[in-house]
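Only one chain is given next, in structure tokens, and it is the form predicted alone.
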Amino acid sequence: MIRLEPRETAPVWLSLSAPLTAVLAALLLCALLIMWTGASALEAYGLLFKGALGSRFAITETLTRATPMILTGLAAAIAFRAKLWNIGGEGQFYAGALAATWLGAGAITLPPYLMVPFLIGAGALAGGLLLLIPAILKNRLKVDEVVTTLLLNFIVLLFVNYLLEGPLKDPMSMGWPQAAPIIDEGVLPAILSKSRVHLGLVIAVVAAVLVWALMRFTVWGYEIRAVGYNAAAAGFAGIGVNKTIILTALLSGGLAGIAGVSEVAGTKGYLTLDLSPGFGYAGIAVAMLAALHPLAVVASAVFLSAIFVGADSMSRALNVPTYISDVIVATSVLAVLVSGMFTRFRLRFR
């Protein structure tokens, strides 16, 4: 008979141990499933590396792609932190871009300096906004935040469509839905030269060390942990629930709402319907592979990003599908949960 033991702490070296091990066991499985189309599981792996950072350019690239998912990750690790089930990020995604488009496309001008935080500014309040109705709604009707926020997406993609072929279209696209471009003074800086990596990168990591601080050292970050843990014994203790909620919505909508930003006004230049391919969706799986840590979102975005990126690469030599890329995210998140029970838990035998 087998049964599980809860483990009065986790040993740091199994802590550490346990999510790189099961990644390495996800790219295994995922190698069956590679060899099955018959081509050589290590030279796709081979590939998949070297089409991610196998040079300048790969490197830069897998970091572009990295920036926004590590903000829609910080926005799903926060919100989960408290129970609040923030399935809106792609939404809260484009109510930020949409917010940096219509202020930062001509409508306000200010120098670079002043400009760029305040399309910041202005997204991370789009988003927080965004995510406030379904907030409200859980505290004060017992609405499933799930279904809220994933409705809200749609909502918001069928919003910025109709404003993409009408109001906000840009009459010099040829015809094309897109909006306006951002000014030259809200444009987010390159930060690395030939390469499209941004200012948008250094403020990622910068809220991943922000977001830490307030989880590890401030009460507002204990209390956002108090009520994931045990709402009613939060609340028991004089913690204050609801507000909690509110203003954890505020700061994951926000962060969410930045990325939207940096991707509208540091990689693109203007709005387009396609401007994420999901990272809204991508940062709830960043989030899970991090174990909801902030520092470990940063690794678990470029870890991501790096697949994504390098699958195209192993697509095009072996003829192998790109959505293999899907299955090892997949599977990857799935083992690292799995791990996370073995950190919490011993198996015992009788």
Contents of the next structure:
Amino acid sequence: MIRLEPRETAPVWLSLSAPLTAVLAALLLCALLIMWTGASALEAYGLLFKGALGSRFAITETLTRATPMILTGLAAAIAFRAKLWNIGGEGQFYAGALAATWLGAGAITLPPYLMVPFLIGAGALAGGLLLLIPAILKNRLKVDEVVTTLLLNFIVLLFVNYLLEGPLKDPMSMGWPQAAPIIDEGVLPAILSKSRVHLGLVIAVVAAVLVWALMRFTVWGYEIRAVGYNAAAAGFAGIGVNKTIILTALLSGGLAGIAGVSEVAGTKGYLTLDLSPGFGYAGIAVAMLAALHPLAVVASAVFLSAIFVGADSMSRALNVPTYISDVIVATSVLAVLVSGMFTRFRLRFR
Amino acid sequence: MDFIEILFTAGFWAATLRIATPLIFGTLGELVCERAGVLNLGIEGIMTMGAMSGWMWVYMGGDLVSGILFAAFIGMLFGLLHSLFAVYLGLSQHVAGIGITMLASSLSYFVFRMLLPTATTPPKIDPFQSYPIPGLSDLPYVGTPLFTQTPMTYGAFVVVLVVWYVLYSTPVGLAVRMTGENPIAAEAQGIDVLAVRTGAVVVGSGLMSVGGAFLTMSAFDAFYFGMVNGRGWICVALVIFASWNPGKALLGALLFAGIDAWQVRVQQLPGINIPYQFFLMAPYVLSIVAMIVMSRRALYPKALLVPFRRGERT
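Could you switch over to the form predicted together with its partner chain, since the one displayed so far is the form predicted alone?
Every chain and every other molecule in the complex is listed next, the one we just looked at coming first.
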């Protein structure tokens, strides 16, 4: 008979090696899938690694793609800490991108050192306000936020679709459904020459450190964790549970909104319907892989980004469907989830 | 033709039943899981998997009926996986479910591309044809919309009756409801809580998968990327709307499908200048409104989301 016994504390080596082992196990499982396509798994992973980190260009592409995923990963991590199940990162991402487009494509002109922070603030506000709706519904009427945040993704995407075919459509776009570009003052500058890596990466990493410090050293962070751990006890101890949920929602939605600003004003330059290949959803995987730790989110976002970027070039070379990257990500998330059991519980055989 | 006249056309009612079918399967599947105390957010992915696997079975030469069984079987496998995480390991049901959705949908797309690498236009199968029920389909007014449907739509109504009967009138159903309300009491009665929960999740996931299969094997004849398009999430909302009651779930799915069928027809009326995107938003907005309306009266299973570990008293 196997029994699970809760651990008081987990040794450091275990909490570090457990997720790594889990990811390795996931890669091994997916190797079977790759072999099914007739390709050599070793060669495939070799090409994947090369495509993601094998050259300066590959590394910068991986970092560019990781940038929004760090931010949406932080958004999911901070919300999940408070057990606010925000699955609406995708919608908040587009809300941020929309706000940046609305204000940044010519409506307002400020010098760059004001324009960039202004757009980021606007995007954060838009994302935060979008998540405020489900948070208030949860607080006031106990409406389950999983479903409301998920459904809002579809609503926001259709709304963006409408704007891009109507009011926000760029008359210079030759008929494509895309918005006018962000003016030069609002564009996030490149930080590495001859690459697409832009200021968004710095913002994302700073955000990760700030979120970590907030969660670790401040009363707010303590309250967020307390509400997530046991909302009833936190309320009994005098923590305003509803207030904390609202605060978490604003922070989480805001971070996802900044991801949208970073993509529209940094990577792409203008808003389209395919601005995000699922960055909001990927953020959930990032956060889960990082066990909701804000600093680990950075590493986990870079890792997932490497999988996506590497799988793109690998699948072109070997005819393995590119969806293999999504399978690897999903398998890793589930494997890490299981490995988390071992850091919280001890197996007892008897 | 105006807004109201639409409601008196046979086409509207036929479409309502057609749109409702996958929602009925999905909502009942989710309901069975949740009555046993397990939230299954794998639903969106499992429906995608059902759509792909049932279609692929027929495309590879199987017949339609065995295709449905195959889709159900694959869905049950994912249900088993979900219960491994959410029931036996007691992991967060939210997180495990989202993980299952990620895995099931990405695997569906991977397998589809793997087996049909070069298909640019989606290949088609011969889907279920509508089967007029002899006698009943000749009835005036109701004959065409209600009794000239595909077999899967009739099946959905049968499944409602079966789920309702099993849940409320059999020992198995009692055990399922007990594990969802008070697993400790259930265990004291000698019920194996983990096994009952696993059984419910497996059966529920099978139903979801069949709901997905309806899309590719009955409503359409091909598998498209992103074709489930949030239907799974809408089912999760419908379960709450239905207060975890199979009969109300059927009503909810029909009401919802009816409004969806209605908005499609209103869109085509002359003189309507509302952009089509707002009509497409209707199902999602409606689901949120439904949840808000019902949230005060929601009688959710007491042990929903609470993992059960043998011998642990909380």
